Ligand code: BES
Amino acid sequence: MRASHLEDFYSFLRFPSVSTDENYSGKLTECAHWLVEKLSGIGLRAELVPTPGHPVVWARNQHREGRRAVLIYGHYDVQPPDPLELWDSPPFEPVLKDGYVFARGATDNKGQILSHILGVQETIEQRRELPVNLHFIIEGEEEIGSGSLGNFLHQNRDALKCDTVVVSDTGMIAPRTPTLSYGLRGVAALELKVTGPKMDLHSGIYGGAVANPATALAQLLATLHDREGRVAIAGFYDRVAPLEDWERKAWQKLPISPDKEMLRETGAPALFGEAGFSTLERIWARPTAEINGIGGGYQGRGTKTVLPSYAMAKLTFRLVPDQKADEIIALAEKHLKKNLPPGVTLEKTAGHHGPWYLTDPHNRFGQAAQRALQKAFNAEVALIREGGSIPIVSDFRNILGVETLLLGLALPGCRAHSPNENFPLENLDAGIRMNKAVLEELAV
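Form predicted together with the named molecule: structure of the chain on its own:
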């Protein structure tokens, strides 16, 4: 690994490019400018494209007639680093420990997209030319649903015409095991606020005579699942495509022990999920309803005898083929209205959403990607689906008319979205090799 590559990685990671929080928007723009500089520095024509949200970074090589066009997508925004006290080192001061770089965004997605940039840099240095017509599109709103990027794709549809999209923003099933993902779950967000009295009340004076919004919210949230882990919203599973036999069998043959590894990675005392499905099936092919956050009432030290005025919860649903986000949100809203305990009111605010994605890993480009992975890692390629979401991928199909190759570099222990997120330098190197191999395999 060249020292300059590591320096680039650190510089990229030092930007606290947290897209959810408006206070950081200046930092996102600085990060985008850094990328434009970097991409120009390696010989691409790079520009920063403003959007109503965070800027898009777009870079191209000199395109030539008759060559394949490839769009490499990634994101420079990151999730909030909280809870800060659970980090062993500050999230935006990268450190290298035993071959792993620790920082927010190290895996998701800065390390992965940087390995493509460095791969292109090395190819241009070594050969002066890339084998394909290339676009880099690196956005700053992936972690908040890619709200501006669809429009950008529409507006630049003709200029962005390409044969396939390459994305490294997914996982590998194990270290040194190249992995091609052919599916992603979708996601739909919904925020709830349950309100009772107009202010926090003395729980001795009023408790028992006025409904407690925190209790009501807890009761309401408890109706979302049954005891077997199934989502209890009427109609929730109506459109879920059953898992096919071949997939079920293929996943059983993957060279991993998902239950053991998941227990180790998460530290959970036991696994739990929808009855009748294996761990991988639950994550890759079944929909869920998750409570991402819950709050209300006194959260400080000691006791405060209070009956809170309101309580809130943030929910997201993970969606699978053939569920539709707006339908699921409507069903959920109906369920919540019906199950709301008496004495409180409920406010619901739908948030971002992104559709699921499913493609064929055996088509022409899928095969090219598999050859490239095999070459870069010198090991057999695993074909999997993913539980996470990359909202823009379905727009690449709908707007640009192309399929996406998901060539993940995240390891099971990377702690994306968690404290102590990390990326092994070994994978930065592997990503550089993979980038070279995939552009070569995709070239005509």
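Since we've got the form predicted together with the named molecule here, give me the form predicted alone too.
A single chain, with no partners or molecules, comes next.
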């Protein structure tokens, strides 16, 4: 690892580029300017493209007729560092410990996108040119839904014409195991508010005569699943596409013990999910209904005998092929209305949503990516889906008309979005090798 590469990584991480908090807007712009300077310094034409939100960084080499075009996507915004007290070191002061760099954004996504930048830098230094026509698109709004990127892609669709997109914002199934992710779940959000009396009431005077919204909400939420973990919303599974036989067989051969490793990583006392499916099938190929937050009534210390005026909950549904977000939200709303206990009213607010993604890892570009991963890691490639969502990959398909290669460098214990986020220098090096190999393979 070059000392200059490590210093670049530290400099990138020191920007508190938190997109969810408007107080950090200036820092996001500073971080974007740093990227423009870095990309210009390695020989690319780079510019800062303003948007209604945070700017997009766009860089490219000199394009030549007859070469394949590749777009590499990443993001420079990061999650908030809270809770600060759970960090072992300040989140925006990177620390190297036992081969891992600890800082907010180390894995998601600064370490991963920087490895591509450094790979391009080394190729230009060694060969004076790249084997493909290249675009870097690095945005500052991924953590808040990529609200401006779709318009950017539409406005520059002709200039951004390419053969495929490369994204390293996903995970590796295990250390030193090159991983190609060919599927992602979609997501749809719904917020609920159950209201009873116009104000909090004395539970001794009114309890038993007025419906308790917190109790009603608990009863309502309990109807979402049966005892075996299956979502109980009528029609929820009607569009779920079954797994291919080759997928099930490939996942069974992966070099991991998913149940054991998930228990170790999460600290949960036991695993639980939809009956009849393995752990990997549940998180990669089955839809879910999750309660992400719940609240209402007195939350302070000690006892306050109130019957709360209202209670609320936040839900998300993870979607799989061929489910549609608007249909699932409509089915959920119908179910909730049908099962609402008496004495309360229900207010429903649909939130953000993003589609699922599935591509064929055996197509020409998928095979090229697998050859590149094998070269970079000198190991057999794992073909997986992932349980999370990256809505922008569907925009690349719908707007630019191309598929995305998801070549993740995040390890299972990277703690993205959590305190003590980390990224191994070993993977920064591997990402540099991977970038060189994948551009060579895609050029053919």
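Take the two forms, find the largest set of C-alpha atoms that superpose within 1.5 Å, and that set is the rigid core. Positions refer to the first chain, counted from 1. In this text, all values refer to a predicted model and were calculated from it rather than measured experimentally.
Taking 2 Å as the criterion, Gly296 counts as shifted between the two forms: its C-alpha moves by at least this amount when the rigid core is aligned.
When two forms of a protein are overlaid on their rigid core, residues whose CA moves 2 Å or more are considered shifted, and Ser203 is one of them between the two forms. Relative to the superposed rigid core, Tyr237 undergoes a CA displacement of at least 2 Å between the two forms.
Taking the core as reference, the C-alpha deviation of Ala275 between the two forms is 2.8 Å. Relative displacement of the Thr345 Cα between the two forms on rigid core alignment is 6.0 Å.
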